[in-house]
Amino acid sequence: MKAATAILTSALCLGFALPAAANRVFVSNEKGNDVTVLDSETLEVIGTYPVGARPRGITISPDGKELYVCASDDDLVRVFNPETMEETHTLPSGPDPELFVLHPSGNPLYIANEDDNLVTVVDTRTHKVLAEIPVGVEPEGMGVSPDGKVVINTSETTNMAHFINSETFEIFANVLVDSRPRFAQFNDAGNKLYVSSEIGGTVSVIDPETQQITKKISFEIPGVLPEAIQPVGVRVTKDGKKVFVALGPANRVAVINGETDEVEDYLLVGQRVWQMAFTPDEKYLFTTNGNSNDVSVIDVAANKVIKSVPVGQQPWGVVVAPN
């Protein structure tokens, strides 16, 4: 055991590989300027690793390797092998990126830029802007439908989650929210999408197919103040029965029945819990922690929070990889 850990920590200190028998955790740390990577089984820190100023936003490639950073103070997108943590090339993206999402095929890139209230389309291939839409004023929160032909950006201030068509790249839709939307998750069928309004305390539910909201979640948290409660980052189980609600500083995780869109329970988590991400296997759920700089690990079928584990300092995103 010891010459197997001897081993280990060799390879790490030399660059080589990182071992793939389990999946890595991959999370921005946007006042450290690194990104933190834990092991997904023994859910120990592996390395942290420097990615540019203000890192936030984080994704990773359908095949595992290639690394996305949003370096909002960079004015780019850093993009890294994630065996070694090295960089690779970086992507041009407008001033100040905070999200972005990939297409389902891995490419290309859609990235809010908030500062000039626009959506960039990069081509991860070539590093080409392919366009450049105007949307909502404060954009921030990207999603896409599990087919890739519907990309969703939010706009903070215009309050709208806007309707893209993937090929032509115009908007098809707006759909007004409450206030401040910061982030749009399809659930695996692509029958419903879920915005979430951090101001507006909200979730709403929109039917991709009309545009219409079906219906909006609101939160109910003993002991907390309701302007504590701001919905941020959401993820869906595959199966689309259970949908997980970051809610910033009210210091809770809100689970969802996604059949019946019901608040049915609220896992207490680190303090303004943000971004969210599933192992593979949907066994774990990962929540970035801003104020306490941790990560809570939840049980995703007790629902049950089992570890916080300490990272860098303010982890905003967080992704892990498929392989």
Second form
Amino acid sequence: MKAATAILTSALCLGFALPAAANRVFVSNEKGNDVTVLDSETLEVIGTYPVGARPRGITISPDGKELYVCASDDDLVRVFNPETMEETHTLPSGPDPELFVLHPSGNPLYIANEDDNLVTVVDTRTHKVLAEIPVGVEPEGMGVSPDGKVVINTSETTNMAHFINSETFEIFANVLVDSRPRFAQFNDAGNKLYVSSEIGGTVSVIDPETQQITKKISFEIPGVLPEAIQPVGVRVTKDGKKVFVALGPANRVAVINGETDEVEDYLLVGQRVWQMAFTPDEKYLFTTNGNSNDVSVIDVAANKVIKSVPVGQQPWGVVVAPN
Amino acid sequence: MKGRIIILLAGLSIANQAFAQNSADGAQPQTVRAAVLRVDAPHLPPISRLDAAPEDLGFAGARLAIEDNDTTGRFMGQDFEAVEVTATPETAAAEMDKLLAEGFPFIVTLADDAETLALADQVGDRALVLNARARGDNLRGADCRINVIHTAPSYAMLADALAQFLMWKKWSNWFLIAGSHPEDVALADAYRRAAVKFGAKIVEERTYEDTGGSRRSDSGHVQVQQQMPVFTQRAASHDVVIAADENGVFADWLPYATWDPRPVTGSSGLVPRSWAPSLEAWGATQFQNRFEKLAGRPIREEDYQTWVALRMIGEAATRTQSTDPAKLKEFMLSDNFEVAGFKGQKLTMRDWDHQLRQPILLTTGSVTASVSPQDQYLHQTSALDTLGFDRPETECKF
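Starting from the form predicted alone, produce the coordinates for the form predicted in complex with the partner chain.
Okay, now the whole complex, with that chain kicking things off.
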């Protein structure tokens, strides 16, 4: 272990020597009411900053200038300057915002209101609510197609992925998936949509064209009870070749071949892993481990967990600055 | 803002039809009808005023379930209803007759063991009964009925859930104090069975006779402060007290008053329950918020068990894309059935006694201290079957 750490440290030093700048990693701590900021190269904590009550979903504008945090118990989205972590303004979000997704252009923001069976659409420039879209019970997962035309919402008790036209705000298709869908993620080519089902224990692969499920990925880990395998967060590399799925209390991240949609590996991370984020160069993937209060750092090329970094209380979401 | 929602809803109904086309149902929503029958026996007030039963006990859970089912139903062209009926033990049979005459195919009952059994026999094959209150092991054993599904956990499940925790804690010497009512005796039996099953020893047993005193009165605690230490003195050396007090006669007075300084569990202290308003994990916070917004009070077990019963019907309607009661019943009783209940894993049906498999919460007044099954107890098919009567042990014959 010591030796491994030494090697990693030297690898890190090499990283430093390269011109590629370090990125800031923002982790929302649901029970700590704060955000922990890490440095993506040194993997050290830069600081911890208060962000409001029960922060969960967290994302950043494409230009890296605005950090958005769902302050669930404040019924607001709070917006911060990512450099100073000072609050610049708030956005109306509807009650209990849990998770959101930004349009690829950076505007608008589509927010799942978990307690109110709504998706709220907010203009990030005018700070006005553009629409409230009624969806199923307990909306959570939010995804957007790479071309920005389709927004996906998953409702956890209705067990559907709702396909929403991002301009008319109308639902045009509903796909029934397994129990408690938590997360929706397109690949960058836009020809696959991955929807995780926490209680069903599966990831549905959906063809966005036809809205049909083309495959259901299931998981099996020796020595882990099947009930503990609860897929939540999903991230796909830009080339679409690797899909990472956080498996909750199984304390593993599954690595899936994005071409065959077969599971290739399981990586042991911290306890109750939910959300994940890549660095822009896809060198690292960060995972939030809500029960062990830490973040695991995965070396994406090597499929290896290289470090865990203690953060705040019950880390929930994570986003990496694009610059 | 209101206007916008209405416009969007209109958009939704178009989407409904698109979805409904698959099921060839047409545009008219199909209705699934259910009834909730609550039988209120006359009861003295509970020891604590905090435990007084709310007027809408169970019904509030039904209302939330119907809201949930209807929200999903909008996308499926399905509509759900649950009528609420209260009865006394004297009027229960007549009320049930009315519901049967009106042709309700699903009837959720909130009644005690004996009434539940009588109602089930009265119903026969005319409807499916979903038992959301009665915990008697006999209802899942020798007195099981093919027309009944149990969403309430059994005494054996509750006792096993506590026993697993006590064994993990290495508190294996138990002092069992049971009340004198028939339910207390049945619950005490479940603890005796759990002791054998998990290797604990009941080193002392006492019966607390309900003599009608020590209830809510100014002198209550004054008397009780004297009575409880004396009642529990000179017990064989034990690690923990287990109280079996289904009627709330004495258990709440035991903590801090036992002769020996030992923790109290069972009907007070650390209590096994199907649900508690303190649970936050597994999306429970959202569920609690939705319930409290609707009912204006914290949720009770009866509400949760009723919610699960009606959600099972809704889930079956979604998955089968049907509102035909026969199809829904068949699906609910099949191996393919599962429902999410905010307890961290899917809830499924035991085919040998129609008991819903579920984790059991171990709660104190303010927190959910643990959830059983404990990780250490393994099972060849489902860890949940370490709680209650497993397939080889069942006395149920349909």
